[in-house]
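We begin with a single chain expressed as structure tokens, specifically the form predicted on its own.
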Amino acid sequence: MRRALVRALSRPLILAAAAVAIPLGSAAPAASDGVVVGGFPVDVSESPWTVALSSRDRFGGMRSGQFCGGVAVGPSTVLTAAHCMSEDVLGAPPGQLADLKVVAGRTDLYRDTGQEVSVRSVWVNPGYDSVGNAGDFAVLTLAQPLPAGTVIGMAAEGDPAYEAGTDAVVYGWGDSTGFGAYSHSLRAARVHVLSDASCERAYPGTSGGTYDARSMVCAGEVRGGRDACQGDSGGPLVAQGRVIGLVSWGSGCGRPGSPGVYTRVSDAVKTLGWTRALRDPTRPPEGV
């Protein structure tokens, strides 16, 4: 969750991997246990509707061809971020990317466990704004759909999961240490929400980022030690039961006054028109 490239300043948090030459600048020491950053694994058995994007044309396979993550909000429809379908990122436009995929159901990238389901349609919110990253979401539509009870609720704008001090788990594949070290099986991390007022005095729009709490949540610690990382980017924030947020930017990784920031679902929510799908649990949101 930072940035669009660099992450020591900060910038969306996607896969540095060798087939695309993102820029990371010097890393900032980070606290960790080695998962996440200050994390711990997790089967995805326990969170089911946790993907990983993947391109092997891309990115290669020894990870699934894992470059993002993505959460399942229904049976043929991911939540993503949109700075991972950008051209810096796939070298390509998303709809001409033809090994586009989403990994479900599986723990460890090196392995062939789960499914890999083909993407059929990609939507990038046309309000993303790339240099201040507000808004910065994307529609995944899938060729199948998903087993049944991979899908989790969106939390709306108002739900009591976004308020400061909720706990939260963030889930992903990306670099554990701060230093690029990407690990290759789901890991974990317990933040808290914080107030949008701490957020605001972290990145006040200086060269670390400008914080927008309309279109962003952040959560973290106030010492650091626990966040996402790079190649976490799309991935869920979790709370109450609830994705809250979706991994986006920030600066560093676990660094003290620098919490992640996390695309806000409910403004997504809001852009897509999915407020009725969140009212009735038999109309699951599909795709755009």
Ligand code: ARG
Second form
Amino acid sequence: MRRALVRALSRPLILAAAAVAIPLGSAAPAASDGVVVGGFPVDVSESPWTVALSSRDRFGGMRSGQFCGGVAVGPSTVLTAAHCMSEDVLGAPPGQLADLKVVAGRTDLYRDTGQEVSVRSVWVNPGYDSVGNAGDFAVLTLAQPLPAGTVIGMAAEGDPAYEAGTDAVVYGWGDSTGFGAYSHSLRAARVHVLSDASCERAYPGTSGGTYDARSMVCAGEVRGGRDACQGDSGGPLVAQGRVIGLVSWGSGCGRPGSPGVYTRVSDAVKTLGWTRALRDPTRPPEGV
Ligand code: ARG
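What about the form predicted together with this ligand, after the form predicted on its own?
In what comes next, the whole complex appears, and the chain from above leads the way.
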């Protein structure tokens, strides 16, 4: 069932079926007030590095073609989830998607504020494991740079923001109810970074998802209610002013005992060889 949820974005009927299977008692908090579930509306100017990935050809024009989130880590460099670039989601390899764009500075996807920038190239982590979801990151290189001030720094290995209990915020235009209600306006939800031990307990691999502390970090609330959800994938989890995670997967949304699982950004930084660039802010990471 977890696989079905991960792919639910391109198969809404499966999401509906899965949602019905969730006992009402545990689903209730997810339906509270909805990105991200249990969240609140934000203006993109408060998190200008949060971008939407768009393809109107594939997803229609209604919500600016949004299908995933991303985060600007360099003027022309956006990090997102590898699974957002999969054929399962896009219906074709990313190279065949002529109208793949990054939308920046647009709080409300019904409007045409901000910028739409074409993606020049897509690099998907060759180590991404589409079964276990380890290494779920990809790098988009933009055809033009984003406006100055759009970029956020990335957490490196050993960053104190990864300590359990750290306050974090996740941003996105995804499902705000857990039942397929995609938001047209940007939302955020406050969650806490959880210990690797509790993430491993939540996702031991028995019913689908396996937590891998090396390449993932998990965050949520003990009582559930606040979480990322379908459509938020690739978007940022931010703590102490740095991006520490990318929305990756989870069992349902906002369910107690099933925290959201994020790509560990410090692991992406290491794999990409960006560690040096992090220490020298005058040289933001560019391309791969
Ligand atoms: N895989 C989903 C997507 O493609 C993200 C799911 C996140 N789920 C969660 N409970 N945090 O948008």
